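Here's a solo chain for you in structure tokens, the form predicted on its own.
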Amino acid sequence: MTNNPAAKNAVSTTNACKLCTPLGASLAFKGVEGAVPFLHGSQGCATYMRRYIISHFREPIDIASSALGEKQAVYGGGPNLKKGILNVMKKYSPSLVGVASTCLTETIGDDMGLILHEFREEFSDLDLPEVVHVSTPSYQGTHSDGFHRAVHALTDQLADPEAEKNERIALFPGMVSPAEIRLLKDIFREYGLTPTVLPDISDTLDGPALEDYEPVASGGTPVADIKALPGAAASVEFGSCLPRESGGTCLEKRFGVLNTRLPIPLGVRACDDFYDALAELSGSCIPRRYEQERGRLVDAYVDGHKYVFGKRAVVYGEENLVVALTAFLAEIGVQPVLVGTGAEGKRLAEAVESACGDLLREQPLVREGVDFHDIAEEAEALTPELVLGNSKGQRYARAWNAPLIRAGFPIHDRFGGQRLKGIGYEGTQELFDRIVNALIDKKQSDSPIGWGYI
């Protein structure tokens, strides 16, 4: 379903405002210790995804493939999938192989569950890794859908019903950056809590320089920790447009682990909800460190208000991030005029109104299932002065002569996308500073004279 008027006469997608579904699943699998993502499809799918992920994270990325050709497209790809997993076992000795389907294998009807069952039977004499599979045809959903489906599959297929009770908190942070995951773990520790973060890409997609090559990057969520999730004391997951079936709901429905859904903690109000939830889980008050961070953030809002107030912004990208960014902009006095995502059926308008309805005198246009052609067609008349989203909107921001604040995935035209932070009081502070300075830079650049003080 789409509420996009421009889509009525559309015959094709022009510069999609989303990425393909198995790419998101590959990102999630990269957050498991010793895991190798595996695409059941053609070689070209894996090549495209490696290019996209490497360009953002600047890390070596291996994604295996069953490399189907014309013959397998007719007779089925089961033999290739089994042979491919054996090859991965020889080369990487993985603890887990995360198999994601693609358009081709979904279209020809390969039953991955049956094929993998046969694989385990045929090679039961070998020391097999865990194999988790997820359905991710790209003609159905976005990279965000693939990510969340993979997290659900990891939880559902690995969780051990006999796991002992423990004091850990299951944290499903969604599509945040490696730097943000490190920040979240630090925050949990300050409250005396031990999180099991799924997926944890803090090291696997942002590791240090090494003297020796590692076939599989160190770090990630240990498989044993995923198996122990049913014994967790509680779970927390971020997102305002999450699917009904998620990692957190899986734990709650199957094992009775209390799940708390929160918006991405971006902005003072969303952060307050997050820190309050941690206080309740830990039985501790907010540490003074975070009281100080909050106070400095509010002070910055006051200082920067004159630069941002009343600016008109366009926001696009992954639906959960889009809601968080829109609520944050409303909080700092920016007027979001158009909010768009390539995803469909996410109740985006409802989520945006719920997140910032009391802060905005006029609600922004909210569009689901749009591409950049649709966004540009409507945004130009709205005269945006600020744009927030990933690198794919760069040429549109340039055409509108508006600064682009890069956020989310992918960021291909700037350096350090994996280290950007926007969550917690600390991350919000960094994002706010970037927005203010971008607007000042724009004004300074447009002036024929310029100035040395602001």
Given for the second form:
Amino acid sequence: MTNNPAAKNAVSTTNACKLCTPLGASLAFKGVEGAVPFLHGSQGCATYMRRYIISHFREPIDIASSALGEKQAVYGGGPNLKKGILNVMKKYSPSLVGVASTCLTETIGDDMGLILHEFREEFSDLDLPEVVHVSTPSYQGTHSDGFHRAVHALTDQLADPEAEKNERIALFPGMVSPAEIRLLKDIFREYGLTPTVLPDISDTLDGPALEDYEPVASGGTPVADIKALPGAAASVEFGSCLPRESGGTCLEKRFGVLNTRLPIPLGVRACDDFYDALAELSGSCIPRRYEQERGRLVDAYVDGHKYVFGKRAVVYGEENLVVALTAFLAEIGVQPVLVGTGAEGKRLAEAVESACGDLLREQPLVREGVDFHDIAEEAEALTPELVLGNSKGQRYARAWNAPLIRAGFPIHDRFGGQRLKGIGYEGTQELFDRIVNALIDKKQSDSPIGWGYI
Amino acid sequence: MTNDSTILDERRAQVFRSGSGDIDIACNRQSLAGAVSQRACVFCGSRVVLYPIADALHLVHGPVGCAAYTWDIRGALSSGPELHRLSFTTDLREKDIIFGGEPKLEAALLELIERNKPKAAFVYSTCIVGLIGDDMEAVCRRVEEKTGIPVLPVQSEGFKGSKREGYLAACKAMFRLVGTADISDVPELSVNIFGDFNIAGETWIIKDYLERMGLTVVASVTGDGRVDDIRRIHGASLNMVQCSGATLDLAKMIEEKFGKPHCRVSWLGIEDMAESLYKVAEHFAHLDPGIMERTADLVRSELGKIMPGLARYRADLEGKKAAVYVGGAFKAFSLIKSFRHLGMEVAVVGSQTGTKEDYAELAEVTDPGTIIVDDANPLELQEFIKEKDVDVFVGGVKERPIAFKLGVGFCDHNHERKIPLEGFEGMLNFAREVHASAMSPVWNFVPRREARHRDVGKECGHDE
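Next block, the form predicted together with the partner chain, ref. the form predicted on its own:
What follows is the entire complex, opening with the chain shown before.
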């Protein structure tokens, strides 16, 4: 079955299982210190995406727009882009403006590279911020592609070839939560390593209450650290379906920084790979703290295995996350029956098969380029008992009367999406507890007895 | 005083202070590049107006984002079909952009109509469709012939203006339906509800009042909306138009073609609610002499139900200050009055799409010194909130984190809300919402508020 990653057979899309490319780019730019994401296009794109992102992170999300009107759509958006950056400079004093294109500006053929070159010449007398640009027409790929393209653009366009050798490790974590980035930084520290995390949304998208309003939220990867990436000792990036051109491969190809691609460290095996990699990079063994965490996680796997064994699960969402979730389900004895993503051309079936190894008695159906309508059509016959993914599958999980374990982006119908953890032994433990408890909760509410003691 | 550097020079004419001379506020402008406007686009305007028509297919012809970001985000309830809660798109790809999206649009429409059996289909154009020049009219006509249901193009290319142009495009699309069904059974004592979106069931509250007054509601445009009702809109004797012009264009079209008048109403707050009902009753008084008395009874009995509750909330809220930033200015008028009922003053008021007349009226009804702003942005709003030191902010999701970061309470008055704020009972809900935020003990822990308490402490000589 896995050799048949059937694409959807419908022409239309109902309830898409993906978002558009500029949204992903905006998220990535939000993880750079002093950065303002800027969408080159119509005003609506920026506003819609802001609302969508705010509803997940519950933080101010300022995304500027070149706010093109009909005239600019005909004569070109260059003047608006330049003026827009100048206005952002006046109000936000950004250290970086991350410009992402939209379907409008890609189609009218605005050459952002050229426009920005002109901009730098024209205003060379001003103290200009760094301006990084990325091509993200929404008819090409998904938000995940937009995110990775922006990370690549940041690395490629800011990296200083003259950067001095240093001991830092470049970490490209992908689309993980602010809480997960904080956790990753802790783990690196425990190994005595200093990471440059790109992007680092740990503070910018999950900030504290402050005395005064910050035009640009504090935190994020300092631009100087991005410039210094070519001098890094090594780089690590997470994901099983990453594009060929990524932050890590850029550093490796252009500057010879050894890049290690690891699956998202979720589940015992993926975590082991990650902690082993850190041990190798640092030359030290696993700290006792993590040995204990791992031990407790395995202990919990044993304590909880009967609640979850054989449960039939549907997993959907961003391609790298679904592979990680599926591999984790495989090791706790849940049977993934359907794995779907809205993305295409990701070799998802291969990634799932290789990540699950021989733990599964039966491989799940793996589907790329699907919407929720397609997922539901196949899932119904598979009688799912557990659903893992973002908030957008809520109506389906409800229809199947199966608990939905929320993971990834967006979480629009629960509180604290920005603080969810699934990675590392610690995050995996949290996720495992959530799954076991969701199944116990269902058993309780389905039972006339109530089961006060399970 | 406001830190003037917060306002970009080109936006200065869009900010005004009540009592500082004659108002001459600039508005209805294209948003300034780089200003981080809270506004959306033409497509958004159309989508908002047509969204609650629950038995129609709403197909977004464009790339995936425009459809994804408008999927089931509004609290518009339906008493029957719920097609409006699904998100349909042609999800255009690179090859469609190069070779044209018409074949995909036609195939998608046929497929979705077959699968979902809608009463009509609205097809929204997006920026990209305006650029590649798909002939949506022609495709819609072909599909209409094949399927036998109305297939209505909505010319809502995002970049062709602001939300307002989107309202007009939506009204034009709906107007094609008007007059296409029999109205011989529509009684003379009949009305249409315009510009109400049945957020959290609000249309049902209003409909209940109108029915108790003895009126028949022919159609609600578009809350809990139905295609067949819209076909019969022209049968009703009066169109009651709420909201800042979202459906005003349609009312004008109907007036022109079918000679049915319209009146402006607001279902928010006690005065506007009662006044609107009386206005409608007056319109029918010559046909039904008892209607004025029934309306008075209704207002009296509904007020009786909420007044004790309101008084309790007012006791706590008296003297507090509010900021209001909404999509349409019309809502702001009712909110200012509502806050007065709670003993509160509105110190900042603004809208995304207000007109010169709207702002002139706001200048008149607000206290001297009130900040009036058109098409604001987060940095301006946070500056105004701080300057006026407000206790509660009323707005939508995009304004919420600005208020919260500043330690200011918040009341969601946008379409995402899940609590009815219209009608008399809505006023009580509104008071409860404002109260629940303004009176929360959490503000004691917010640094900006802590600092204020510290300052108070210093003045009282408690500081060491």
